[in-house]
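Presented as structure tokens, the chain that follows is alone, the form predicted alone.
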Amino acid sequence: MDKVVVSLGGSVIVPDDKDDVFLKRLAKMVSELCDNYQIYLVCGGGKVARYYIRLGRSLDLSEDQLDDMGIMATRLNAKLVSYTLGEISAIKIPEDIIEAQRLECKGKVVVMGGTVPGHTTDAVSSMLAKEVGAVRIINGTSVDAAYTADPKKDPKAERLSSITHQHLYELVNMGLHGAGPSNVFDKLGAQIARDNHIDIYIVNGRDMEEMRSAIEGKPIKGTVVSD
């Protein structure tokens, strides 16, 4: 059985927009496909997250603390979209990686947040891949593919459908200068991607065809990045 693991974004799971009605729609589609797939679904913290790092540091916290306030929220969003799924989710939201494989279960889907300050669920999605040995990591985000700029801001931006990992880290990198897109995926995240060949779909996390046809391998209107 092929293993998966889904990143997705706060910004996909509670943008405040028909969020019930899209956390309905997700359970059925992983419902549909969990007999067949084993998924790992690492949830984002979205502006939940971004509102309490961002009171924490009116307050003066530290970084670990911001940091530590923000794998809460992804832990929140992690309980919801397991109460959602009801059955099929795992039996509770592991708080690491070994964790998360050591409840590993066929029909079931282990659904988790962050980890330790420092690393974003892009990364932990990684690790997590690495560490699993999942065929392909999906990255249902707020933007439909990834981009060679931010294409809010940038309106020369040009998709990509499909690139290696070299070019993602890279143009993950670019981000970090306010150039590239730094928001499609986390700078750690894509470096281990790219160092143990594990396949990139970036997805609309809304699109419910795009979302499962990433999960079944099948081609999409976003990005592949492969070696």
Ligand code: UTP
Second form
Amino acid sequence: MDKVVVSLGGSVIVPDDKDDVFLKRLAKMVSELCDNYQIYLVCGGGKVARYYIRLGRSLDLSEDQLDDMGIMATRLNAKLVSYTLGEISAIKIPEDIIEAQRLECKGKVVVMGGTVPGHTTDAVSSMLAKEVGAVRIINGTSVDAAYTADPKKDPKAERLSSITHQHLYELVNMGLHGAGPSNVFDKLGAQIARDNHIDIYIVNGRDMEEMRSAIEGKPIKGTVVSD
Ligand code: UTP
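Now show me the form predicted in complex with the named molecule, since the one above was the form predicted alone.
What follows is the entire complex, opening with the chain shown before.
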């Protein structure tokens, strides 16, 4: 059975915009696919993580302490997703990728957040995909695709339907801000996927048809990153 890792941004899970409707639709879509794919959902921390990290920084907490609070926020979102999935969710939220792999089970979805300080859940997704031999990584994000520049700021920004890993790596290294390349995947995650030849499908995480097509490896409106 093909394994698929979904990196679900916190900005997709809890933007405070009909989040309950989204979570129910996500649970339904995943329940329809989980007998045919081993699905891993890696949840980001979103606004909650950013709030604690910003506050902690103004209190002069260490980077490790800030990351630790970020991880707690990702795990809170993972709990929310796991509870919403109900019985198709694995029995616990794994704290590292080895534990995640051990929880693999036909018909069950492994839901997790971050692991250790120093990276983001996109990087966790790539590490997990490498560890379990996933056929692809889905990045369910708040933008609908990768662009050559930030489409909100640059009218000449072009939407990219298919790019190489090296191209993605260069885009994320440009360090642009906003709904552009910097949002589409993180650097370390892009590097691990590139070095291990794992395709990344970048899609709008709130578009359930896109998410479904990406999990199934079908054509998407977003961006496919491959060798
Ligand atoms: P996210 O994965 O949500 O970070 O983790 P992000 O990419 O900055 O945020 P999104 O994509 O908008 O949701 C939140 C924070 O938690 C810490 C980091 O500080 C990260 O920025 N974290 C997360 C870790 O230190 N380790 C992890 O494994 C995951």
